[in-house]
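So this first bit is one chain, no partners, the form predicted alone, shown in structure tokens.
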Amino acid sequence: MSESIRIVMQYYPLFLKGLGYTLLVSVEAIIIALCIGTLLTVLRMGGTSLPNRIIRKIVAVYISFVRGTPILVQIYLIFQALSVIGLNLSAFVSGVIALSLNSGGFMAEIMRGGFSAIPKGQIEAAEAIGMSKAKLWTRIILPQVFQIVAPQLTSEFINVIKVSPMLSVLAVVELTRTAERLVKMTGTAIPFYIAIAIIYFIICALLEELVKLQERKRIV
């Protein structure tokens, strides 16, 4: 045991700057899928005309997709399309791609249930007073679909952290990555991969923590 320790611990500076790569592709996957996720809403909200329901249909073709195909497959996918088409984009930038379109869908169905929970009273107050679509959704409709669905963000937040380590099949070395080039280098493999599993634990522990905050605010 304490063997096993003095090699983890002799290494932590690469699971340091591994666990940096993982909280930096996680951040900005959220935030870049937060802005899609939103969007797509926004569209899935649209009128009844003809170029709306088009829309709707797409939008919800493209969800459908990113929930019901591995998320393995879409990494690949996304890595060798942006080739075909000329962007050859460095691989931890077409990560973090990867995972935002991939969370983008998966907030867009979080952010439609926190929108079927507000009044629709207060939308169609709104209309009736003739305040237009840009401000009816900026100052009322999504800073309370923000509120409602803040708990389960933060969950897809954890979800975006545990599949993460997908992106090391495009070399990204964030944790895992870290981890099987230390196995390959030492010959060791079990106390790496109960380091790395120990420090994504600690961190979804604390997000979950976060979760079950803002779960009895809302109760309270």
Contents of the next structure:
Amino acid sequence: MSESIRIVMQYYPLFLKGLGYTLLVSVEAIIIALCIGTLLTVLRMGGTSLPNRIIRKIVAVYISFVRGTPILVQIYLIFQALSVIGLNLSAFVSGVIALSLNSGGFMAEIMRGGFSAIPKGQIEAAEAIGMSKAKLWTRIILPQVFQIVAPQLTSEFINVIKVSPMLSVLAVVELTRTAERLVKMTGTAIPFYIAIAIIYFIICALLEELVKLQERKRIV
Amino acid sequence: MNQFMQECIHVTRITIPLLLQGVFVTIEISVLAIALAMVLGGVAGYFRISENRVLRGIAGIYIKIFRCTPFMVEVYLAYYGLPMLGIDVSAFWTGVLILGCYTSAYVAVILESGIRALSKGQSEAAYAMGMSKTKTLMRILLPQTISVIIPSLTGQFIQTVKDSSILSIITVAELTMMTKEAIGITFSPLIVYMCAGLFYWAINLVIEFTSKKIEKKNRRISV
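Switch over from the form predicted alone to the form predicted in complex with the partner chain, please.
Below: every chain and molecule of the assembly, starting with the one above.
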């Protein structure tokens, strides 16, 4: 037991570095995903003219694909697709792109839920006083949507942190990859995996408390 | 362009039989894992709504542990940890076991919140009529909950099918693993991954479609 702890503590700077990368990837992905999710929501809620309907269909197919295929396959797919079209990006960048494209799809679904909670009268009122479309979205709809879906957005952030280990297949040296490397180097597996499991657990459990806090705030 | 099309056709012709093998294994794993998850999740959910504090606490810790750690790390832990505990099973069964445990935590939460969402009057009325606790749960509470939680359970099952892809890291020969094998033969990763994505998508669309059918049927009965 104490031997295990000693061997883990011996490498703690590496774990810190890995943790830093995990958080960096997750935060970057979640910020880009927020933009993608918002964009998809705006595209989706357009009028009923023909181009709008086509756009809506495309967005629906995109979201369905993102939600219907494993993130692992998406990560590989995007890594390969980027190199085929001639963009030789680093594993880190294409990993962030894959994560944010994935999370963006989920985000769009979450935000649709928030959008439908806004009373129709508000949008009509804004149009009646002559607000432009851009102003309507940035001043009336989006602020309320974000307020409504704040707990779900935090849960989505937890999800992103939980899928970030999959970037280790692209050799992004985040927390899980660090552990894998150490396992190969030292030949002992369990202590390292337990150590990173505890680290992930602490982060996710704290964020879950934040979700609960946000939910309580919303009810009051 | 013509050459590209030819390559596409050639690659898919080699790839699809391989991937189909993987699809069957993926479905097999998912079905077994979901069955296990329903049992474990049912037990954990039952503990969560029981009055016994200790049981509630134990189930709470179980759920928290599985929900708050990444599945990939759990897979590694199971893969290296089970043999150390003396449980020497194949990668396939390790995968089923860990995927089942992971999903069960989510199933437990869905069940718990479904039953808690019912009005208190339901169980009180049942107790007042002299129904036993098990009977109340089986006859009154669960039937009402099931129809409500079908959408979230479906979402969870789709998630399970997707999570089974991670088992490829412990060499379970499911769809993602077979994809890698097909790439080893054809050397055109993009097309093969696209095929794999389409297969997963198809499986999940079927699940979604079935669940919508069941939901519709239920609604007709309850109305």
